[in-house]
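Next comes just one chain, in structure tokens: the form predicted alone.
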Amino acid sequence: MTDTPKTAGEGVYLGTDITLALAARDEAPLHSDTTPGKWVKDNLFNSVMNSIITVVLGVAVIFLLTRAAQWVISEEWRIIQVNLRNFMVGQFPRDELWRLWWSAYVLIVGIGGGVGALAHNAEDDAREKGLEYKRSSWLDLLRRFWPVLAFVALMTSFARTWLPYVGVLVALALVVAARTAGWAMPAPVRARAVQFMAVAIVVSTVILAGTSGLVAIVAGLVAYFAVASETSRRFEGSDARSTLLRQLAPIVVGVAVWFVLDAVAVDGFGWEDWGGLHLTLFATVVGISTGMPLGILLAVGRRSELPVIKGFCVLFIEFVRGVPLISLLLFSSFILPLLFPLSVAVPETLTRAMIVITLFSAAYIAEIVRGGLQAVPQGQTEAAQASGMSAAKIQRLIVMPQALRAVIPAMVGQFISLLKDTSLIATIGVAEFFQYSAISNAQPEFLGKEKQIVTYSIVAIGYWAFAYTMSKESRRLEAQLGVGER
């Protein structure tokens, strides 16, 4: 080998052999004329040992595929057909199933229309700033959400009546129509896409669970955040009147919505009797949507200079993160009711469980957000203070967006973990998606027939479909925001 260095580029020295190799690589054709047979011979049967390994692995793969095909076309799946409704919605009464369908349709119309409007708003904003914007096609959406769609198609294939097929087809048609209509809305209507989605969430929840209790509280919180978004957009001034409207209007509207819904009796089917995949997804969404803002507040509070606030946040975070979720669920189910006075009504089991899941999720999210806050350079905060910005605006407009952008992977990882952790509520007697695998196998018709591999496979596919979709969306968001790039 020749060690004489030669210049290649500006100030970069490469050996002669490396230079020749790079030149050969640059001159190599972009395609290969190698036939499949020659590729197989060169890569799989180029020696005695590789030939033996290829044959052994080939026989093993053929055997596994054959057994898998026999298992798929066998009668093993009857347990899923019989218990399909249990896996999806638990013991939801058959004569009340219309609530599920109409609630889902309202939610699809609201969210789909809002997403279409927000996408159009983003395109208009990008054009005004001279930036490139690529609208997602239906094929792009199919690539993004194919795991969930495939799982829905799999579960629908087990239906023994035509109603689930019609319901799913109507839902897909509404997705297309709502997104198209949202995109075509006039600009003044599109500007209120967030409020449109908030109304759809409230109406969907009322159709399903009625108006009393926590439903009214949730509706009040949704109304609060929707109005807060609207007032923040309309009253951007710093005068006293604008500040007062931004602070009071969301509170007044949120309390009014809560009071009206709690006072007006509208029948529903409360979430205490929900079950199956429906309950799993609901508990996950509640844990994420309520745990994230609470976690952000805890993260900011832990960095506070006030000893009382900082001490409380540190104590809460470290205590919750120091004990397993299952112990908190058992405490909420068996010990907490004993601490309530006799004159006070104890919340239902599932309500207490969702509160525990929210607090548990908030503690972990707080530490994730705190890590993002520490990654924001202190100089940016000092520059904002020097320009006269208030502490709240500095956090909302400068620090928090950068912190949340930096912790997207960890945040989504926590959301995926929360989706799987909801299976622990089975320990307090709540039948969610995972628990119905054991319930199905305990039925007299299937007892002792060892169908666990079938039921647990379906459960695993369901968890994977939603977890993988969340992971894909996380990577897409990271790419859009340029996470990890300078």
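Quantities reported herein were computed from a predicted structural model and do not represent experimental measurements. Residue numbers count along the first chain shown, from 1. Only the largest set of C-alpha atoms that superpose within 1.5 Å between the two forms is called the rigid core. Compared with the form predicted in complex with the partner chain:
- Once the cores line up, the CA of Trp102 ends up less than 2 angstroms apart between the two forms.
- Once the rigid core is overlaid between the two forms, Phe45 counts among the residues whose Cα shifts by 2 Å or more.
- After superposition on the rigid core, the Cα atom of Val264 is displaced by 2 Å or more between the two forms.
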Given for the second form:
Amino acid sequence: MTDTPKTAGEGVYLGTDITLALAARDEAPLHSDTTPGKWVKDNLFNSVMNSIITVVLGVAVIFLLTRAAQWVISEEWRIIQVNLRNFMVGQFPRDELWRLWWSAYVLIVGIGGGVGALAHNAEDDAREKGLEYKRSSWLDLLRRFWPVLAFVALMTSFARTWLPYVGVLVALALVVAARTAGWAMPAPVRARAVQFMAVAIVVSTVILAGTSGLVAIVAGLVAYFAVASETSRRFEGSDARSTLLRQLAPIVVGVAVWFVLDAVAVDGFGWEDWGGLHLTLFATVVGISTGMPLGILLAVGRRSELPVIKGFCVLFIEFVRGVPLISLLLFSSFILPLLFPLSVAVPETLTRAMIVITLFSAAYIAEIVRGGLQAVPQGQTEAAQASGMSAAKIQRLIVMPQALRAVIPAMVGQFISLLKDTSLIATIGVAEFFQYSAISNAQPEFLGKEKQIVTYSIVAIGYWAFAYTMSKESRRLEAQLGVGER
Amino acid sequence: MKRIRSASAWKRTAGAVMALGLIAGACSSDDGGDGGDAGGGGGDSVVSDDTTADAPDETTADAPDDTVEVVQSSGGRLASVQSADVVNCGGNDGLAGFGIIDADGNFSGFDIDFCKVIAAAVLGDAEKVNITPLVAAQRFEALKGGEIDVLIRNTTWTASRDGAEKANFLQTTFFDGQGFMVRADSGINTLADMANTTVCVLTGTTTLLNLNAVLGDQGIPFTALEFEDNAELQPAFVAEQCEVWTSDASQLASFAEGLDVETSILPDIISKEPLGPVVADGDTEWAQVVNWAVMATIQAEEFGITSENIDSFNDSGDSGIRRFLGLPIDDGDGNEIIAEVGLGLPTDFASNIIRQVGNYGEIYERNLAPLSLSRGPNALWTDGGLMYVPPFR
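What about the form predicted in complex with the partner chain, after the form predicted alone?
After this comes the whole thing, all chains and molecules, with the earlier chain placed first.
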């Protein structure tokens, strides 16, 4: 709004007025040079009504803050101190906690190093194309992840031994070291950042969960893709030897890794021994990372012209979306075991719950993605068809990137509700983060002491820290991709 | 035109599948309602029992029996436990004193100790247990599905559970009952004093049904204030929104300990809630093993054998004690033999139980005494309680 009064019949287009206003806004300095006193007077006490509102709200805020501070100081926090490990990792065996620390370290080195390398790659790429690239500083990282860091600091402050402090400090140091090292790697090494991250994730899982069953297979798959990308880089020729190497080597290495890991049989603790915040985050990551590809497939399938595929996708999506998650979880817990033949071992309760969570998030993601697909103009597809692209390529290179970009806010909204929805697995007897609030309050030491407010506050802060970080990251991604500006 | 028809066919199919889904949802919520939580009052809701009982009549009468037989013929639970070298128990992870995850992340409690008793008896090692935390609605499904070998989760023994739920209840380990707690200065001393009061009670459990039945029969007018669980109920009681708090006596006693206000528990107990281990129907061998392992703890207390003094009984002259502990006895012909009762348990199973877990009194002291639960009906029969077991010979 401009201050210049508009007079009718001046002969100026209304449009020009807006344009002028926008131009004025663009030219206005971001930080005006008013003094704090003037700012307060201009913004808080510029009329009688505003002065009254300011005073009333100010008193209310001060009162609430004082009460909150009083409560924090006077409250007995022992229930969190005693149950700190329960809240963080549930029933994970206490003399095996080193597995969690080390798997976290490996993960940090892998992801941190990979991210550093990828950032450097992006900068090189931008420079090559003559584009502007804004290098992110450590302060940026702090600005991005402060809710999680603050939560970690808060939880660490409840520790009664020095070990968690050391562990957290080492982890922070590793973040810095890994990202710096990743950035400093020579270009050929940086080109393999994704493979490095994948291998680190597998190693971290092996440290934690051993090589039983699924882990060895996943490790084999990761090895397959890593070697495949390596050989396709090295042996580009179309001669018989190169082709053979390209096609055979990944399979041989992948199968070898699978068999070796399976044979070595490193022991560990599978997810039936996990709990607390660790399990909550893991279930969320699994729900997102497996639900998203599945959701994209379902969205594409729903737009398919083949009636069977379309029908299946519509049925699946509408069925899953039409039923509350809790009833699906109860179904997985009560009905599903009865449907298994006796000779087949029924999977763990948690495994069944994970499958349900994945399918549930896939159905929601599918509808979000479909919304994005509809936003992509038909002309894009037609233009791509005209230039002779295959249907798969059109989806992968033209339609999907635009569709996914358009739905980032909705997608992240779904991820955030998934994070909170994982608390429902408590209803089938899996003790995750939220459930430990009830469990710790039922312990003989705290029974009837009404410490729910303490535990629920901590749990709420925990969920908030991760949800808010996700939301911040999504806005950052939107800004980077220019969503809403075109 | 054709295309429109095919689309509506798809819609019909989708409608049918969604209807199926709704039915499935309804069934699972029936299971959810079924059984309530014995810790918070136990007992089945009558409605859901009727559903389970009616279902077979509507379909073929044979079908459910067949299913059960298939599940049961897996039998040989004792052998499978021995080969797995672990006892799988279904337990509670959030009931103080009975089954809870403690600060170290371990299960502890009265029920959990009885799971250890079974492991000590069958496998000789009390630590070879695997506790699966179950919510109330899951427990019989887990038992029927064979996921757990034995259910020890503050579960009330009732006829419909023995029957319709295909469960097999064994020796009661804890006799509970619904009681009433009031503020010490409330002036309420008997049920009759409760006229025109507000009673805080858990919703959806037999506690409410019992309350309505008993006070209704006696013509005592009252208002019920319903809550989901005792943790939510407690602040209302403290804030004097209700004068009376009714729940299982064990629950009342354990909550009373943490309250800032002085309370008293009325002597009137209006329901029977016998809690004990449960196994699936159809495997008598396993049921007997579990039963005698549990009863050994009670017999040990009766003999006065504790984990502390058990070694002093090695030279005992009492043939009953010698037989019980698996020590050599005289067979009457001057030969030293070790009695074998043929239960499929090692001869020294009682000795293992007492050494590794303790006798009934010790288990009670360890888990329930901190909640200030007095022995009451759970005292030995020799002390005027209900704990009475058959002879070990």
